[in-house]
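In structure tokens, the next block holds one chain alone, the form predicted on its own.
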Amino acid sequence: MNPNEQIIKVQTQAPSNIAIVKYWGKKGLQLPANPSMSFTLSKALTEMEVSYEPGQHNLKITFLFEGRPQPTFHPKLYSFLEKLQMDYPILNTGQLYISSKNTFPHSSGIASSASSMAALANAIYEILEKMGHVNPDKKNTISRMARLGSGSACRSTSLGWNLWGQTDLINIASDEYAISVNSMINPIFESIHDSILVIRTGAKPVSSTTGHQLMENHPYKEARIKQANENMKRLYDALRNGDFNDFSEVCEEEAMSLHALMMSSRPGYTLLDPSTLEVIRRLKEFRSEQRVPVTFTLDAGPNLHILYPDSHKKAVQLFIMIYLRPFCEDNQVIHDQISFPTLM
């Protein structure tokens, strides 16, 4: 195909992931200093169009979101578009317009460069295949681009529950991109509930760019690479023998490892909110009380993510209306919950 014949368009999308045992801390070119593991969600996304003009120009990037112009944006996408063009020399030329728009709000508890990187990452492999870039190993290659524009992008490419980084308990896990392990995944596990609790909105005050950089030099740093190794296991066997309790303890120790490790940098800062602590104590006392299979995870920020199984969702549902809603930033609780593929 000559690259000069037509402009070539494409609509994709990408759902958003929670990770259980997170990523952070990186080495090289965007690889995880410990393994992986996350859901994707299924109302979460991020829905992409993207029109690729070739040309003899150096590229030029034109970006909306949800339909305003985001030159803000434009640094971030050029620094990928450049780490593709080492494998992909076309993409050093022509235009590429990129009209983005996420089902769920802005600072919500919900990774957005997740979805939006993934989405994108989709859009350029279906682009480069209509011009004749065919790789035979697409899955791989394309959570492989969505990693260099976000390491936790990798995770959103498949549906279900994935793994990324290198780990004894597969030996086809990678650290170049993200692998599928649906197949061991105990049903309880297949349907989970994700209700996201947003305690407060708002940029952060730190971004996770540099919390990644400040894990390099951290006093904890081989501490947590240990740690994460060994939660890996667990939540491994967790996942595949149905147990919910092991599953609990090891999103909670990871979530709150999380924000030690950011107060605990140097300069150390923290992202929670008095609300979040206040949340999560009322979370363990009604489960310890209603003996409700019922825990929580954290990502970068203070907002919560309340995890249950679908044989829960009533009572689980209600609570959070009736106790932990007050809690949130103008009422927002956002109910979502897996998109594994066989709920699809």
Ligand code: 2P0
Given for the second form:
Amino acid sequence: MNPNEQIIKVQTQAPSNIAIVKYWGKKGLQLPANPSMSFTLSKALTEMEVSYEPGQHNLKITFLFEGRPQPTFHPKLYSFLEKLQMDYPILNTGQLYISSKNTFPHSSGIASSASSMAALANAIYEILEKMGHVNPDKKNTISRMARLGSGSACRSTSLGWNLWGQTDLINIASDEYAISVNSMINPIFESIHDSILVIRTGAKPVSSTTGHQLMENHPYKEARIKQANENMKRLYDALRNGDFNDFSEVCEEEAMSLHALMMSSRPGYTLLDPSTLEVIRRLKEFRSEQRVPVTFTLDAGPNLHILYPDSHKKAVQLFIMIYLRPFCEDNQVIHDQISFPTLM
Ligand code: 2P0
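Write the structure block of the form predicted together with this ligand for the protein whose form predicted on its own appears above.
All chains and molecules follow, beginning with the one already shown.
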């Protein structure tokens, strides 16, 4: 066998992330309508084994999720590979075997498309590298590749705080890929915790891809873009200054606005559950009575992400386990934390 035609096998992993300023609405080829900022999680990972066998036939993909064939993922995977083929025609042919598993439960409120598309971008980049495609701009190239798989995945190819989308705040920020902003983060945000209350599991009635599409003709589209840009500036200042109060205000405004945008789409819908609102009410009550720095955000689903500094871990986790956990499906709470490079 020609050495260039040997099977290339790689193992990769990538974390999920949770956005504080949300990406909601896109333009062009998977470019964001507004800038977003998130941090990666440490327990919520996708682990992947990917093999590529060069060949003459059109590219064929075999995908296993947790050991079982999952053809339902094929359309998204083929569409991702088609986008990559524009830059890497070598991927037009051959066979790709992908075996993927997550370290977190399905539908738990943790974005699995972010971690899985980031892990796959890492893997494909490594395979291309082994075939001689060396790229001087490795970090940005991998993030850009992940973005073509799923927008939020571009914020999962580097650990810690990542910013995706053009903004006046940082001139190197780009719509094409995410950049790390770890160097400007105040230490209190380098170890931030995220306890995820799994209020309800199960398939979402409306996917994020459809949610993004509904922003195209949304009555509040322009106002949303303006709000996200303003919130990016507020978040950037709060993260730099270590101001947890300002951080909380942005987190909650973004979480509630995301779901308000869903409700006011044409047609409108909601992914919230009555228990989501009840746990938010209780959390706010606890915060004002105990004066504990704690806030929350929501992803595209009913499950609440409770955010707090490391200094108040004990008090917040005790409150969650006694007063909020009963609202969770099967009592599921996932105590996660940022994966900041110096913490790992
Ligand atoms: C985010 N979300 O910033 C926002 C907030 C969910 C709520 O990006 O169509 O899976 O693959 O680009 O990235 C979820 O949407 O959508 C998302 P595609 P994606 O994290």
